[in-house]
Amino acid sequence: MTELSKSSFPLILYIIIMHQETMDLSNNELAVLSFLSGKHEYVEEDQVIPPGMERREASNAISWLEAKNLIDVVRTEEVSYGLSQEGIRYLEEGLPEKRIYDAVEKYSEIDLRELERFLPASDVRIGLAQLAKFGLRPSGGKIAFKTIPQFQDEVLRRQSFLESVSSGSYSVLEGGLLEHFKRRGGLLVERKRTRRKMRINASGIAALKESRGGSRIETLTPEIIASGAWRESVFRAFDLSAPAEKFNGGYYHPMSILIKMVKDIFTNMGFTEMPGHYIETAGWNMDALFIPQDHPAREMQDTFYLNSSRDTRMELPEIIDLSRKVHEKGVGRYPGWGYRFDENESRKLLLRTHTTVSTVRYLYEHRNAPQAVFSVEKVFRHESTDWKHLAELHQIEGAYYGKNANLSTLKSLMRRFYSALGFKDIRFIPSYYPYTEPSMDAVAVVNGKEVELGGSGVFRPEVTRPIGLRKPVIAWGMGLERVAMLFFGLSDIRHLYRSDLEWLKGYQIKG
């Protein structure tokens, strides 16, 4: 401490004592106060700006003397739209329903999983939902077209819509369009703007009179001391009795709630939990699936390979026999994939894309019937973060092996299953998978809007019977994170990992 700050520190205390004005008020507010008191009616806050002054600091200004009931505010909520980086990539490749109805129409019939040459998975199932209310539906696998004479009037006006809200220039009641694609999710960013108006009330015009129009000194420095400015000057009051917050730490993530919760609800269900590995091989991640060795999946985009020199030949016993067999040249009816397989495909290693996998290997080493098994682990994809996409995520697995095991079952487990986390209007569509079939998508109705919960099936034989399978087996998924953004109602599902004390201590059981 200098010699300036030892002599001065009881003149210090003295000049805030004898100095302090009664009514605590900044320079900004006293600024905003004598603005406001040359209006005579509400003013809006864009053009609440005294001189010298930022939008944000006035802005700040006004909440403090909302605070302190100086100014009376009215205030009124503008919601707007745009598109969401989905709804970008829509406008620009076009609808899913509209880019499978094309490619039908072009060749007439197409096997479900030829789609995927068209558009993404995720985009078929979509592409499939919108088709059917229109009654183009897939059966035996394939898809079948037929002339629809309202659906390309119904894309075009979809896809205007898209254009117009993009432009900002949509109308809310045209044709019921905005409603829609708040029910798809995902496609819309929703914009709600608080706007306020005010004016300066009776306490407020006694305030500024009382501060005699002045500003006052909100930093002491010791130039100010030096000159003796201080004796001619008013200090803004300091409240030294503000209390501090207190923080109690020790509590679980809402992820680790979350996930404890699924676990629960397995365990009440007579699930077993199973184990997993984050490192695979793409035998048992992918061959084992009956996933083509040349299927989008497995290229470097949706898949993190692991540059490692071990030789896999010894983990994978009987798994690439088994598999070059099928996609050679099928199993039983079935034809397979009729390419030339790549055991040095299935021996690269991978961090692993699905808990599907964790299955395939739990009932390839528990073939005895009837097997319930469940796991809620990390899985990885190799995309760009954004928000509703993560690199690293949690997926739930379900799946029921047994002599019951149908389409019928798998609605009722999954029915109890969504039910008990509070998804009580569910609905089934079809949907593909290339390791299931038939397959379907769940659909929940969640503030007046579906939003897609996971996908589902039955797993075909080219993947039970090569590994000694002789009933049929059920199995569901789901990510994680998407139930966590609805279960917390979030908008991003990057807020689910941010450092926001606020909204982690929302949600506090005590570990």
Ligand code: PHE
Contents of the next structure:
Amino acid sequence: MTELSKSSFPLILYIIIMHQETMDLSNNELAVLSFLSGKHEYVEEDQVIPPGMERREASNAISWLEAKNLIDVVRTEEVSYGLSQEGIRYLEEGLPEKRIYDAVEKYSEIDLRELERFLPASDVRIGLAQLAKFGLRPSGGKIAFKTIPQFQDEVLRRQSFLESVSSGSYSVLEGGLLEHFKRRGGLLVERKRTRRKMRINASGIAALKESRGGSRIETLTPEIIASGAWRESVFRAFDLSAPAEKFNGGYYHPMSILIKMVKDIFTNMGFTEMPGHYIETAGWNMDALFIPQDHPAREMQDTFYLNSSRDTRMELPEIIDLSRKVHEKGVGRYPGWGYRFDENESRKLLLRTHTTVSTVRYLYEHRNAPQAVFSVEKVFRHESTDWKHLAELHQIEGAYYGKNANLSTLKSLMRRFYSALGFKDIRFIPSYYPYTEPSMDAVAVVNGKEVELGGSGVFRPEVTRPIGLRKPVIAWGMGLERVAMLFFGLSDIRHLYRSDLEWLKGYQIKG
Ligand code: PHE
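Taking the form predicted on its own as the starting point, write out the structure of the form predicted together with this ligand.
To see the whole picture, the full complex is given below, headed by that same chain.
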């Protein structure tokens, strides 16, 4: 490899020098030039057949040579004709004038209203107009037969003209028939083609001389470098000004942009990001949050449980006992759920269903007030996905623990947070979560429609007291993909993860 790069340095210099000395011509262009140099007259494009070259390649080379001004090109426009759908139908079913003539011949006389039995109404009108030119006209609502000798000949001529158009072999000189059918309208389709003829010019001859007739290397291979053959070869110069496709590097996914934006908002509000885990125990995800053990959200259809026999006792130090006490007997004047707490339920492993689990765990580990924490993390729900639901989604979580953690602080924090996200106009409506009291949902008005943003509330004493928190906790949470739908104007939430490149490219913000 070092051998190769050592020898390729002079090669690059050589190519650059070559570029200055000679006109940049491909082998195909040179072949066309040398083909033309043998002719003295203009040559029609389809007569330019340099050996071993395909039509398309020759045409390309001709265009390039013209652009480089090495050949003179004369263009002529050629018109040709084909049959339209209607024309093809006439060819297959017969001309309307002929069909009427035949019918009338057969029945001697036909009532005009009867004619539609033999051919379509629109054809009847056309056929009668054509027959009138031969002197065959209806009278008294009927059309009667009359021999018209020149009619048969003319119809034959017309039919064979249509046939020759259809096979592409008609001659423009065919007795005014082209004019006739053009006037009838809608039967012929006109095709225009530009023909080129060309000859080499003085600059072309000079360029050909300069090329010394040698073929050029257009693709550099390792062999050419390793063998040193490049020293004797003629190279095609690089055209450094040739238009090249724009290179698209990596970009952030729109969700990543939104996540960063949310994190910045929290950080600017003085909140600290808290860590979390995808896999949690039901003890932390639910029991510690005072969610009753028979709560429907715990059921298999809402939560992804892990099939694991890992003993999670060590990961649930005193929290099991603390939860048992509060679930069974309550705390202070709060009575608890009054059922028999099942420790096995707590030990179950699951994919966290919300990030509120991170809040309670973090506060358990950081009991000194005040604390203002947030997270923007994935949560998992055993739901079937549709335009509005995902089984794997991002949730934002903000929480404040301290002396003045009360409902009005919560409302003011949420107003600040949502307004930084662009939702200036929000309302709070009463709601329910097992771990907060009171609870409220934030609702925003977007384009005249109300959209639910997320939940919030003041943590119940059944949550805070067992883990040793002496001050109140306020918290709010929200699914981020729903907000992303509003942000990016999507009507289907799944579009976010469809890897639709065209759509993704619309949100190119370089990192
Ligand atoms: N955890 C709730 C949810 O998953 C949101 C919430 C967070 C509610 C904090 C109250 C307090 O929707």
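Keep in mind that this is a model prediction, so the values were computed, not measured. Only the largest set of C-alpha atoms that superpose within 1.5 Å between the two forms is called the rigid core. Positions refer to the first chain, counted from 1.
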For Ser139, is the C-alpha shift between the two forms 2 Å or more after core superposition?
yes
